[in-house]
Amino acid sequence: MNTTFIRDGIYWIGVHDYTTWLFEGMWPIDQEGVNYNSYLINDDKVILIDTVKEYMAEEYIENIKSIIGDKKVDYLVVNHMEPDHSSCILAVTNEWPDVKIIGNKKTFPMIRNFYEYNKNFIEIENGQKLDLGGRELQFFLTPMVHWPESMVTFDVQSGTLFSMDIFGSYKATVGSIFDDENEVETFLEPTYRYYATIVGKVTEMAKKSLEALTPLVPSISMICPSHGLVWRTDPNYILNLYIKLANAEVDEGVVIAYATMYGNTRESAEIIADELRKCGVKKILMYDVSRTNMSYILASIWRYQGIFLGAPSYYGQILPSMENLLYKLEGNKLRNHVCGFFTDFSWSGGANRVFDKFIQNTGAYCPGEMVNVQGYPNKDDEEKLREMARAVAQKLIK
């Protein structure tokens, strides 16, 4: 059975998903996979913390039985109703009909709507503690991180925070779920990508939730999120990283994301990159938005301070691949970035107007003028592109 003893009667009973192609139907996880982390507390009472994705229900139930034998599951804590964590609720209730489900007032309408289940509910409030047969759990609401019913659960006895999607990441663990038995640095990029795609739009709510949990931090000895690693040795690593992410603290570096039809916009991007190198910028990442899933671009933009966005006009608008990126970026809201924009057109503009609207809506800081190139960049265009690159480079973090 695929279970792992953690400590103090706590077990990991989650599953690894290497078959799902797109997380939430949008974000690729085909190569790295993803964990659905569920946990079991086997004490005087048996307590489940969240479930897993429904298609692995049979394996999940067998995992539980391999630990508790003939005992029954007494409680199921539902921290988050997203189906990758809740869609085995009926499998659990079918196996143990008397199980009591713990959630908040926004949890239960979702259970009714999703699964047509409506009994044995225990409603908790923010900060409330429950003594469940000698095991004291405390619950903290984290609304809109990233659904309205989201909450986290703290096991007072062991100092373990079951943190739902907070402190999660893409990338399934291999061989071990623990931070001290993995190369933590390999989870850094998947964590940025997870945050930028899943939490980025609600980062202000994430920041408030992290601040609300601050008094709890000295008591936290382990963090057990719903995705990624179990942080039993160094929970401060993921805690501090998430604080950095929520505060949009950026590293020095530049992301150049461009869309191109026939290579002219790419030529402008390469001129910008060349000038950035001459200005001493060492970290430069360049993406063709038509070839790269936007999740990787969003993660890099969240991490690095400098941004250049370029695209050709397309029937008086902008190439759709760039428009999709702008839509997500506007939702995430640019913070602490230095930006430059460049376009290309054949007979009339349009991309420039789309970029102007984006700048206005996001308040993007642009120390240089947008460069609009007609066709292949000539010498005058090249100098304008280099001037814009220098203006951004001068503003980057020293």
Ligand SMILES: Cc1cc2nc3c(=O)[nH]c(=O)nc-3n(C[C@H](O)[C@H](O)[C@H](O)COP(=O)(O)O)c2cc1C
Given for the second form:
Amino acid sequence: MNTTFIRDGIYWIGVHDYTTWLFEGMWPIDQEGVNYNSYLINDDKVILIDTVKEYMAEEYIENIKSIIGDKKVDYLVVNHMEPDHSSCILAVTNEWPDVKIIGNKKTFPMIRNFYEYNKNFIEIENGQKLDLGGRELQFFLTPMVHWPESMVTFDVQSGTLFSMDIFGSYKATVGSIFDDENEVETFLEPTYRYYATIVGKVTEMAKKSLEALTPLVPSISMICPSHGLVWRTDPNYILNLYIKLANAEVDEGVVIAYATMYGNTRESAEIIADELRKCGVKKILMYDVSRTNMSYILASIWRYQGIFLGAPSYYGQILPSMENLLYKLEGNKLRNHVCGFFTDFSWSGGANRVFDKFIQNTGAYCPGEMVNVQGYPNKDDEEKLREMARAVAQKLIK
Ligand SMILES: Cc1cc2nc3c(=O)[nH]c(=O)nc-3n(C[C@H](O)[C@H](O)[C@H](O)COP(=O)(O)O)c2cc1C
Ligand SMILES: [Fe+2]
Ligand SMILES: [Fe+2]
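For comparison with the form predicted on its own, please write out the form predicted in complex with this ligand.
All chains and molecules follow, beginning with the one already shown.
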């Protein structure tokens, strides 16, 4: 049994997932875990806000019963259909067959497609309010943040925004779900990582949704996202952080991400780092893309202004571990970054052409020339690498 009373009849009935290795099949969560936060409003009517991942269904249903006893669940609000939140829908409808499901017109086809369930739907529109036995809920569509049917729910009485994936983070909450009982800074990197991996691609839509929610902000006293902490004391902390994330506002610092088979490209990376130090750059994060899961690199790139990407040529192309990163970066874009590129090769290159195309596609801002090293960097290469590092360093915020 693991539920937490929040306030105003609202309970947290989420679960901690320490079992899944890769979230969405790509992003490691085995070290820190993740929360699937579901909420219950126990008033004249019983209202569920989202569910949890299916493999925890039994515990989830028991948790609900431990709060409501013989009462039944009257409504289930489906803010988001990604299965980390929707795959207990059938567990709920099996237990309480009369439950009414609240969603928008994009929600219900997905419920049919995923779960072959097709009844008791209540369709809401953007901004609509529903009086559910004296408890007034208002709904706001947040399309493509990060699915078409995504929406958020505002409980007027308590001023609570049930914000779905928005304002969420990786990292399971240990002991307490509340912001004021946690060191919120420990959720900063997991929030960046969540944003860069899940929301980054649709950051323009996130910006639009945040703007649309702006008039609501003065009435928000608490934010309850689907992952991470419940912001009951300082919702402005996560609001402001998310505005910064959505605008891809960068911090002072440089990320050097390289791929290598035999170490030549790493040597170039070391030269760049050395020159950056000489230019007074203190925050430098160095990643071998074959060793570090891409999610951590994407998070750092979302956060820091300076970016160097380096890789060897590989059969006329680029080493696949770097190509993978470029694929995600093309989605996330390099909006406010200052970039440098370096490659290694032995005969006719390849990585240089892939980087050229990437720069073209993303419009990456490169104040220096790309450096293409043949084999081990010689004196001439070293000078070019240092020159590129200085060109980038000069453009960095201090
Ligand atoms: C499987 C393989 C494929 C390669 N393909 C190319 C290529 O298409 N063009 C090229 O110029 N060099 C190619 N190379 C050479 C490497 O890019 C070159 O040795 C480089 O110095 C390796 O850098 P590293 O030490 O950082 O791994 C290839 C090397 C290997 C092992
Ligand atoms: Fe999601
Ligand atoms: Fe989610």
